[in-house]
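For reference, the chain that follows is the form predicted alone, supplied as structure tokens.
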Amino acid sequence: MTLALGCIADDYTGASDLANTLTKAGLRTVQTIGVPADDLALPEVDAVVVSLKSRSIPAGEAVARSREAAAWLNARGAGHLLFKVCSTFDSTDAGNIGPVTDALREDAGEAIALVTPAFPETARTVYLGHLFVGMVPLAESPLKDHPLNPMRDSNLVRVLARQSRAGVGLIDLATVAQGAEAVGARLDALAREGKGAAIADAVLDRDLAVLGAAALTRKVSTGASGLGLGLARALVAAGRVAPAAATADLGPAIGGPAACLAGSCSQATLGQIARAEAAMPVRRLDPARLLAGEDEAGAALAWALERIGDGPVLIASSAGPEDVAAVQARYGRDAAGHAIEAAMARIAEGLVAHGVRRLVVAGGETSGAVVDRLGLPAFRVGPEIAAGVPVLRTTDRDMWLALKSGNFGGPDFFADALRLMP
């Protein structure tokens, strides 16, 4: 196996986001959940997405992790190697974009790395190095209040200069306006000034082809499916790949039952439960009860297999912003976190364990927690069920999946998905 594209995504969630993008753009794509092992078959592909969950871990953590997959990727002969981040650019102060950037492009031998969030498709955009959402920068919008990550800066040449170890500089939009030669010319004067990054400009679908042109000259580039996207189309207009079908025959219907689960806080998941109860029976968890050692999990499982057999169902443990800091305050952040993860994740094991086989997961967290705990290998790519969320099929079993991030999907997203997964 020769890849045109390696990718190292920093959670399952994204992962499929840019497999989604990378398969719509052409490129034949597998995502991996972790390090694949070597024996691992894969088919015939144009990229890999290795899927890790290591966005809010500790950073040395998340630089040995990804070493690890880049490592993978590039005995696969990966002509370039992009570090998959959130397009709201979810990271503390003390990392992990920064240092994991900084630890690839050393480990490949580069001065520099550009760097964007931006997906115009998404309404995510950059300018003058500040992450816009829609009109509104990224700190006064309602996605500045991710649990985990909270974003309270839209100045993205701040944030990562706070968490790399080289200076940040930044590409105008004025100079990606120019093109890729004056981008690469841009990123040239930058490392010469000592900079290790440079956070690049973008709010028109047209700039990516721009940046993913100038990006594909070095070995390494972090940002989010805006800039894969990018990088695919500079990958096909380039001839070195031939472009595939949008979307691969992913085989024949499974059928059986199906549940959803959501553990996302975001504004569009609380709304996307809220509409499904008018389709679906819903269960909410109660973190307190969780919290204080109540087999809250099991009372959720039991109520679940009650049901499943006359249609799907759903498992939430998301909550608005005032809720969720009220349970952070009493237990801890990590730790009303950790036992919610784990709670949905056993749901989902005893699930698939009953026959389902097909399932819808919300937010980035909870889905790296199920899949973790159902030992899933790979997916293969199906339809796209809204902008960054495809239909997956797992490489080793008759499943469907989609993982969802938090943000992403219309009102109708649960029932959208499952219409989907026949």
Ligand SMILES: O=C(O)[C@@H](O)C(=O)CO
Given for the second form:
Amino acid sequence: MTLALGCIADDYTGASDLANTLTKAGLRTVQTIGVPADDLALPEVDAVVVSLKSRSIPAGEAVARSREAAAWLNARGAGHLLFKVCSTFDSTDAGNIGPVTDALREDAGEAIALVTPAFPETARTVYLGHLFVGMVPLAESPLKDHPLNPMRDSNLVRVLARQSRAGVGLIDLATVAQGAEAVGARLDALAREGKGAAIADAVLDRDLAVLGAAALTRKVSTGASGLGLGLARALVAAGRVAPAAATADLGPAIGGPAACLAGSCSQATLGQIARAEAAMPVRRLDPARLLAGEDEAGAALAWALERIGDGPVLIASSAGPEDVAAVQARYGRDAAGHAIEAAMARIAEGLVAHGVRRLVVAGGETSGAVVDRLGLPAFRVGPEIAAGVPVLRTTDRDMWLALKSGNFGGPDFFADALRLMP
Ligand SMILES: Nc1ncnc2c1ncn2[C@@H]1O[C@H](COP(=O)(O)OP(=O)(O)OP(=O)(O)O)[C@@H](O)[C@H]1O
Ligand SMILES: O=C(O)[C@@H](O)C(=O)CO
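Having gone through the form predicted alone, I am curious about the other one (the form predicted together with the named molecule); can you provide its structure?
Once more the chain from above appears, this time first in line as the rest of the complex follows.
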């Protein structure tokens, strides 16, 4: 297999978002969980998205895992490496977007990497280096209250500079409007100034096509699905990939019981859980009881098992910013997050042991914990449920999954997802 594009995603929902975008753009794509074992049978594809759970781990570990993924992708001839980060640039001053970008760029022998989280389809745009989420700057969006990495600075040149070894420059929209050559020239100029990364503005899909073409002339870039779209279009335009049908036949219906798990505390997910109450039984996990050592996971699993014979159920730990802050103040941010993720993983394991083969998970870290516990090696990409969220089918067994990024999906996401998982 010779890959046109190798991708390393810093979380599992982000990986399925990117795999969805690449598939829609005509690249035959598979999403793997972690760096694949050498004996993992993969279909013939144009792109592999290696999913890591490296967004919120210490920078040194994120660098090491990303390098391992890069080595695997390079060994399969990847023409370009895309480091997929969140479209809301989720990270802290300790990393990991800067350290991983620096490491992949240096390993590839490149002086500078183009970086943009713009993804206009989901209303993430970058102008003069400032990231907008919908109509508001990042720091005024709900991301300011993210449980693990509150985003309180909208200026990504500053944000990335605080976590990078080399300096960070800007490729402004006026330059992007002049086309890929102008962007390339700006990258060269910034590299001569000693910058190691450049945040690129993008407001419309046509800007992404320009950035994709410019990025493809180098070996490494960093961005969200929007840059993935630009790279995919550039690969097709250059004749390096013959576009495939956007939807492949993923096999027969699976049926049986279905369940949804939500650990994301994003505003979108909170709304979707509220809407799901009308469509299915919903059980709220009590983080305080769980963190106090009570068997909340066991109780929630027993609750679910009593009901899944009658239709789908939803178990959610998700809570609003004030409740999250209270739990974190008492138990610590990471300890609370990990304990809740572990509870979700345990519930998922119990559900699957009792026959659930259709599973929807909301939240990147939560999805990572669940998928790891289930030991799923790779997914093929099915139809799109909502922008950035495809249906996935495991390659090694009959199971449907949807891994939803916290902020993605329409109000009825959970019901929408289950409808596409026959
Ligand atoms: N009630 C709660 N109180 C405190 N922390 C919580 C609570 N519920 C969930 N969490 C934790 O918050 C974190 C949510 O992160 P997760 O990545 O799953 O969602 P997200 O960030 O909204 O999604 P994405 O990364 O896809 O945007 C997890 O670590 C989860 O365990
Ligand atoms: O880019 C995004 O917003 C998503 O794919 C994601 O990574 C959320 O975790």
